[in-house]
Amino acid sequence: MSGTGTGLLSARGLHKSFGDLSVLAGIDLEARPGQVLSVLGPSGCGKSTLLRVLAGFEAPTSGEVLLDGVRLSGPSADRGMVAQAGGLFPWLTLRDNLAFGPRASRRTGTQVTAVVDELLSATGLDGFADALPKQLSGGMRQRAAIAQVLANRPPVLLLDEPFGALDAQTRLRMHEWLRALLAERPTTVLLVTHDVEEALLLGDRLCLLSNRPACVVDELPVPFGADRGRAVLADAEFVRLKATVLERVLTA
């Protein structure tokens, strides 16, 4: 079933075992709208599991996700989700992948071309429109992949590692990027990172999960501002709040 409304993304008591191993064990979170959600944790212990139980290509063994208090079960348009290989279509220009959501929704065709130069430009990537992902830097092949699935237009985005695999100045320059085009249009986000500067430079609130079987063992706020850039890293707050952060990554 699929949720409409403001975009307010929760899990109730999720559960989830394969076999005798137990992953997740009674995860209680809320994404909200407009807000980004980091949630962090050690190594292993289930974060993806958890992004995909909430995207709907995993069941719970137990539990519910409900979008707007709406219960969803399986997959469905709401919820967008970007893994860290991206989801672009290698044989497709640019532009075709950008449309192939939109297409299949069966929008027109003046629709889709306007959905499609409208995230082109967004992402900075309209002078790349009629060229392969093998074509493009690992940063832009990011920020299609993220324009691709914004481009369905749903209210939550999941976002399991997506610049795990760039360079640390590559990363800081996505960082930058994401947030900005998030405050153009604002969306229900929730990371999954094992980054700790990342986490805090991109996340409004920051979700903590302990060792598998994973559960939430302590959120709190991140105190900066919506236009926060590189400079918030020199931040003396920013430090503090990192190294705490990290010891209770370490410790969890």
Contents of the next structure:
Amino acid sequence: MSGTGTGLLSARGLHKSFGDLSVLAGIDLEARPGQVLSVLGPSGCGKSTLLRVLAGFEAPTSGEVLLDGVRLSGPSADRGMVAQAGGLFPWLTLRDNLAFGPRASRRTGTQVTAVVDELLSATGLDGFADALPKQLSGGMRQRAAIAQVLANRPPVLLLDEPFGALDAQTRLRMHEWLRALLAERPTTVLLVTHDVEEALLLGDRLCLLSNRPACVVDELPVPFGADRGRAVLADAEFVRLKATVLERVLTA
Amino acid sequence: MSAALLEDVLVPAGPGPAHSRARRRGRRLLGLVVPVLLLATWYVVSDREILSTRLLPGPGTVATALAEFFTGDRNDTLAGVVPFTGAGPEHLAASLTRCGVSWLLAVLVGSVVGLLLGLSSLARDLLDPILNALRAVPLFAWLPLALVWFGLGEGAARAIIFVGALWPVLVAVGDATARVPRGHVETARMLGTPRRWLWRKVYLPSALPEVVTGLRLSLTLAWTCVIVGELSGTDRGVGAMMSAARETGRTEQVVVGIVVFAAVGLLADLVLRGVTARWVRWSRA
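Mind sharing the form predicted in complex with the partner chain? What's above is the form predicted on its own.
Let's see the whole complex now, leading with the same chain.
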């Protein structure tokens, strides 16, 4: 899994319709290795559908999804996806949740333990290894859900509004935590969100979608360094860009 | 374990965590109030002969009969074929075997068919109407047919218990598997779980709490069906003993049968809950 490619995820001419309802109308995009691509769009524009197609949960009506030039179909362990409500299995302890992916990939017991222990400490959840998901707070659950997916060391991480259900303070903490986490493990990340601030805080590039049926209306680089923290929120350039992008989204 | 479980049985599980333990203990005693009152009333009614002891033998008479049933010397027989004194273990073993075999078979068939219904919409469309129709047939309505097919005795008894125990398992397994959230299945697939392992990694654990409820209902029903089955001409079993005792007018022995049924039913449910507790803990509030 890791090291089998560089993790270049591309979509070419993706169309998706449900019956007469056209949701995606020819999406072309590229998520580059080691970068975070923030996909922004108006509410209900088909962002989640796009991510589900990229993850392989839905087949595109036409077009294709490629990972390092290889055409993909169906879900697999090389694209980890985290949704808003998280994917933790409620009947498993945190430790078993994190071990789920490595075990499915038939890693040995000691390998699994090593990966899980490392992720438990990276998520600051060491003390909760034997807790059930329902015993964790919302922020802890989302950290754990991301760790569960990262345990497989997927080259690509797909995030569908992963912090959408959290309060503003927790969300900000999660942004900083995720940046730090990704700095240590280069991963191609595609983040779908409707939150402009989140898109700018986490993204290296920004991709703007139109209203449904969605197509890409603009792509732009995010001009802040990889080490940006919450201090950047007060940066005049950040504030100006946020206002511009928000205007674009609202009128897209 | 048994103390905690008993507490669970006598006190409906409240939301209270550890801090309300003292209160729960108080509540557990509350659960004993009604049985003690009933026992006292029973004693008074039979002691003052408000009701004839032939209709309602006193608690003392029943206790003596109960002791005789399990520990007495095997000598007298009732109605020529069904023994009472000292025959408790034999009758109990016959009933338990009958119930156990039929219940396990019902669990097996119910799980397989239920899984099929839960996982395949084709199976659901094909089988749901007929299964729902059959499910509506009263248990007693199967008895004549069971007697025709299997003859008086063991076969008919087992068939009746099987039919009674089947539906709760089938419905619980079918509903629970159909209700497994799609998100769990997708997460498992995305984490690299092969399709053929989904039933074990996702469907089974996710459905278990509901399935366990179905198993408990089913076991209780199987145990209640034992009496129906044993009316079909068996000469061993608690129900057979009660039937014979009624014919010879030994009401205290009939009551012994009721006591044994109640005690075993309660115990079986406790054991089942104890065994399955760790599978369903996650779903408790």
